[in-house]
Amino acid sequence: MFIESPRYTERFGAVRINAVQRVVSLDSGFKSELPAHGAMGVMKIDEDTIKSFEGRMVVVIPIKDEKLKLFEGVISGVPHDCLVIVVSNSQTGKINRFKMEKDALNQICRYTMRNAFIVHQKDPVIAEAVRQAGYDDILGEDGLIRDGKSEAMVMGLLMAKVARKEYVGFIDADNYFPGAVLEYVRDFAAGFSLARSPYSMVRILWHYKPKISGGIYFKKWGRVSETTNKCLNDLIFSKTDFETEVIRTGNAGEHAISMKLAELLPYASGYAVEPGELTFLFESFGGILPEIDHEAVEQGIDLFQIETRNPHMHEERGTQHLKDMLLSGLATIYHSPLCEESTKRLILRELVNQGALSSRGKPPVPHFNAPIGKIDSSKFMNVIKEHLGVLYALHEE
């Protein structure tokens, strides 16, 4: 893969903010002549290392009632070497979604010989589970694990923790194109391997994320992502005094995170999850508020932001959904200490122009489920182990 350098990296105290780098090219060659470094802002990430990182990630793929073509058509493009963890939150009832994205996940392991677990975002041995390692943040009021993307991403930290992995990649369900799939990790992994400190995160910038109305516009942005942006970079220049524009994926869903930062970060509930985790990064290794580990602050957190070749297609949920992702996300950022007044006012302008708000109204305080560094793993395997087998992609009824 060639991709550009680092053009410019914004500081806020220990998070190393790398403006985004585009993907120049999605294969460098067997053998090259252009030094691993790169030349002229360009640099080589060859094979071997793309390879040597894929190993030792696991995919999470949250899904509620996915069209089953688009399930497999991301399974199909998740590099072999990854260990696929499929966390459901699908109908189990007189249509039992979740049966057949076990069957087709079935399928597809069994004809590629490759690894994969599926669970249930309700399953009670999870619960159970998370319960016996002191991690209630997660439950709901009947005892299960609570509905969200947040959520199912966490329970598939959790699994990804007990398969002992380093690298943890997210990739929604609805995704079209297989092939961008495949991109979005080997970009996971050239920016891991990039990575100055074991302690870092890679978000994905869409190229394009195509529309069709009458024909097909290659859109550039949407609404919810430019005003998240914005308003993380606003947070930013309140504390810097500097305007800046370094954020451009404040709502990426396709995101990695290296395991030993996973374990420092509370997840906010639902669709805030993703502009929490900036937000947080910031609270707590900026250098204003207390920090919470100094082993991470003194090797520093690096952050990269990745544009792929590939466009993003997938399926439209309509005004309410990006409604309610939009005033999700920002309530992170509204509600963290570190937010000033004048950015409160921009967040409630934007929330109340794009009618995610009423006038007089506030954003919800979110729910953050904690860091699951701070779960006992062993208390949590010794009530899945026995389980395991069911959960296995290959398992048999």
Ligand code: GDP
Contents of the next structure:
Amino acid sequence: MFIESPRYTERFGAVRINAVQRVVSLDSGFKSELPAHGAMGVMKIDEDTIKSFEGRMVVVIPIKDEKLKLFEGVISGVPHDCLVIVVSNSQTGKINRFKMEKDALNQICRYTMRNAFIVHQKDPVIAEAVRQAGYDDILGEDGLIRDGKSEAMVMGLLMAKVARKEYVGFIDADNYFPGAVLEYVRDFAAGFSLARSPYSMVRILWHYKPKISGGIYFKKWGRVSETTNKCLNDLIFSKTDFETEVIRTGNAGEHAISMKLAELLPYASGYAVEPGELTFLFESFGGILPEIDHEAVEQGIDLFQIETRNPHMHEERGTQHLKDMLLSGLATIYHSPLCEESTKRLILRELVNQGALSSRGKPPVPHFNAPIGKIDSSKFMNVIKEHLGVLYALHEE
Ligand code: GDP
Ligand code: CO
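The form predicted in complex with the named molecule is what I need now, so please give it after the form predicted alone.
Following is the full complex, with the preceding chain placed first.
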């Protein structure tokens, strides 16, 4: 693939925030005769390089009662060498959507001779495994893993650790275009190949988000993303005194993290997870608050933001969902120890203007699931391993 080289890198303590890089072309050919660094700030990422990262990557797909056709499409778009881990919170009652997902996944895996895992968020085996590992943080009052996309991501991370993978990508199950999914993973690989540090994160910015209203039109920015980015950039500005627009992927559902970094991050519950990750990076590696990991500070954190060629199209869930997402996302910034009065005022103003908060209200204090690096993962593995073959692995028999 051809991708713009990072033109500009803003530093916030140990975090190297690269400005958005556009994918120039999805493929760069079989022959590798072209110079690696092409003309005019465009870089060629070899197919071999992309494949080598895909082979070390898990793709976690959180799903909750999505249309089966969308789910099948997403699976079919994930490059073959990635290990797929589906974490489902779909209904299991009379209409057993989880079973349908499992069957669909099984069939694709059999046809294409690949292996994948699918686990249910409410599976008591997983709850027992995290309990054994001392990770009660993620359990609800019923003793099972709590609802939420972030909780599903954490389960996916734990499974990725069992599989000893080095990189973990997250892709939503409600993506309409399998071709876009394929590109997301290639973009993750491209980003990781540019990282200097083993602590790295790649976040996807979509080229356009098509909307249908009368005819189809291609919208560049959603209101939630725009606001979240503005508040994150304001947080940086309040510490550096230089206005910036460098953050453009505050709400990126499609993103990937090197396992070394993923183990250090806490994950804010539900939909607050994506902006929460950035807030936490700034808190923990910004050089203002005490550092949490010396090696990571020494090596630095590489943050990439890659703009896709494909447009992004996913399920639309209405304005209440968007308001909830905005509120819980901005709450992670609002309650950050880094957040100054000026940024707090901006957040409250935005939330009230967009009808996500009453004029006297305050954003709720977010709940963070603790970093998985702190738990005894061998205990988690032991419980999982006993059940792995029977319950989750899909083999082509
Ligand atoms: P948006 O794209 O950010 O508006 O959020 P979505 O509602 O599309 O959710 C993102 C992804 O997470 C989708 O694939 C959902 O099916 C999935 N998801 C949402 N809530 C949960 C949950 O509680 N558990 C799991 N496993 N997946 C969830
Ligand atoms: Co979605």
